[in-house]
Amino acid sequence: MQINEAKAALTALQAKLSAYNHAMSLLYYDGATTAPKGTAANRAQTMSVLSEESYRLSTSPETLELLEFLDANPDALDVHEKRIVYLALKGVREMKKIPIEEYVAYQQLVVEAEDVWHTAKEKSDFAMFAPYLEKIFDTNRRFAGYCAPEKNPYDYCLDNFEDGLTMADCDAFFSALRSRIVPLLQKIAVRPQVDDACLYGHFDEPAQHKFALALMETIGLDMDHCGLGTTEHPFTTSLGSHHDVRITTNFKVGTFASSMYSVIHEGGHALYDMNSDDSMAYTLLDGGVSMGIHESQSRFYENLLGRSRAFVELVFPRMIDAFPQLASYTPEQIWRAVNRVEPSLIRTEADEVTYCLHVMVRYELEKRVMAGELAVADLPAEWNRLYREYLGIEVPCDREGILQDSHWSGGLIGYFPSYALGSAYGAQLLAKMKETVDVDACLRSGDFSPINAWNREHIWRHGCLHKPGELLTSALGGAFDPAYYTDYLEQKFGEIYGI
């Protein structure tokens, strides 16, 4: 085989795999948004066929031979090609350790589990979902044993979402956050509470949809390549490449803020996914490099920008246009309301101070279930106990407790620490950005282009070219330090609550 032939074959292979991923992503998106409730079995059948074909193509002897040939000729490869070969070989070698029938069965399981989770959440009935979740945890343990027998199974899961992340890293990180967040929360608790009455009332869905589209345009999303749908749990998905990205939200007529911030959050994900360098389209380098870096972007736009005083002032006229009943309030009142700190049940609607406590609960539970120390059947009771201990609140039902998030139904064991890591990454990225960009001036003027240009240059355009730790260190100009995040929280909420 000649090197140029091998490179051409690698390009064709990635394009074909991208097409399979495109089809499977469309199936997932359809199932989560507009598909009739009774169609899950049909999608699961199709998904099993497509995933089997993708598996066979990825792990065939011809594919392995191609990759090993290229790996043996590094001097003939550029930096992009070397990274692609590394990622592809890593994926093939790992995938080949999993029996094909188990891999295909798992793809079918998570499609079915997603459908059951939706019904279980509607009925607030964890017992309905528990058998599927037990199989998901069991499969993740088994796959970890196949792929990395030398690792703790949960370390393997964490590493899947953040390269190199371990339980030891998470324990140290969460300990650092807890040592400053808990005292801050205690100080806020004895101060007069912020009035958030302006966030509640009747906000019809068409008006919220109009406002959502305005928010997407405001933060700089290309509306020709990014669509908005509705679903039970908001998410972002790239359909084959960064040229087609979909975000979803959930409109609640009783409050506009829930959808507002889910749209900005998912919009941050979409900006990242849509801005890989064009040369990376239909390759393994397309899209975000890790979920921690991904969440740094979504939380950056949602909170560090979206809950700032300058941003609320910027979008206030569009807000009044969509919801005339808010005309009697001031931007300052809205800003304070969307930053009210109060322990609550729902992670996606939690304030910035208590948010990481929600993530810590999920992390502790996942860690114990993966270790065999906690049975799936006992998860609701333990969830409720930890919410009582960490947040001081009682959980009234499964819907507002253990079933609130969709991640477990999709098999995303080990994902949740990424939310807290991303929040902390984002605070330090903002501090670095402010060295060269007047962020507040950008927000006041509504010109997001300098902000987006900085993120594009330091984060987005690189796709998966670098390991997440290397990308973060390069963007920050130094080591990650969670103190930037806790400093930010203390400064912002010290001002709001007069501490």
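Let's compare: the form predicted alone is above, so bring in the form predicted together with a further copy of the same chain.
Excluded here are partners and other molecules; the one chain stands alone.
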């Protein structure tokens, strides 16, 4: 094989894989947004053909031979090509360690499990979901044994979502967080509560939709390449490349704040995905590098910027344009309302102070089940005990407890810590950004370009070129330190609650 032929073959391979991904993401997006309700089985039929073709293509002997040839000629590769070969080889080799029939069985298991989870959640009946969850945990343990027998199985899971992350890192991180968040929460609990009545009322869907588009424009999304859909659970997806990204939201007529902040959150994901260097389109480097870095961007826009006083002041005119009934409130009242702290049952609706405690519950439980120290059957009782211990609240039923999140049903074991890590990464990135960018002035003037330029330069444009830890250290100009995040929380909520 000639090196140039091999490079051309690598480009063609990636273009094909991107096309399959485009089709599969679009099928998923269609199913979640506009497809008629009886069409899931039809979509599943097409999905199974395309995913099998894509799997075959990724793992074929020809592909492995191509990648190994390129890997054996590192001097002929530029830095992008080296990383692509590394990522692709890692993927194929891992895939090949898992017996194909077990891989296929697991794909089917999670499809069924998601279906059962939906019903179990509706009926608030954990027992019905438990056998599936048990198999999912078992399979993850088994796959960890195939792919990384030298590692603790849960470390293998964590590493899947955040390359290099270990339990030791998480333990230290969560312990640092808890030592500052729990006392802060105790201080807040004895202070007068913030009035958030302004968030509730009747906010009709067309008005919320109009406001959502205004928010997307405000944070600097390129609306020629980013669409907004409506789904039960908000998400972000790239279609084929960073040139076409869709975010979704859910409009609740009783409050505008839920959609508002989901749009800004997903908008942060979209900004990251859409700003890979253009040369990365249709390659494995396109898009965000890890869930932790992704959440650092989404929660950056949602909370660090979106829930700041300056941002609420900035968007207030467009807010009252969409919802005239808010004209009787001040931006200050709305800012306080969207920052009300209160231990609650549902992670996705949690405030910034309690949010990481929700994540810690899930982390503790995953870790212990993966280690074989906790039985799946005992999960609900342990969940409820930890909510009492960490958040001081009683869980009334499994629907609002252990069954609330879809992640486990989809096989995502080891994903949750990224949410907390991302929040903390974001706070330190903001501190670093403020060394050279007057963020408050940007928010006051509504000019997001200096903020976005900083994120583009230090995070977005790199796509998957670097390991997440290396990307972060380079952007921060030093080591990650969760104290930036807890400092931020103490400062902000100290002011709001007069502590």
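Positions refer to the first chain, counted from 1. Every value quoted in this text rests on a predicted model; they were computed, and no experiment measured them. Under this definition, the rigid core comprises the largest set of C-alpha atoms superposing within 1.5 Å between the forms.
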Once the core is aligned, please say if the CA of Ala35 is shifted by at least 2 angstroms between the two forms. yes
Rigid core superposed, CA of Tyr301 - does it shift 2 Å or more between the two forms? no
By the 2 angstroms cut-off, has the C-alpha of His265 moved between the two forms once the rigid core is superposed? no
Supposing the core is put in the same place in both forms, how far has the CA of Val395 shifted between the two forms, in Å? 2.5
Cα of Ala377: shift between the two forms in Å, core-fitted? 4.2
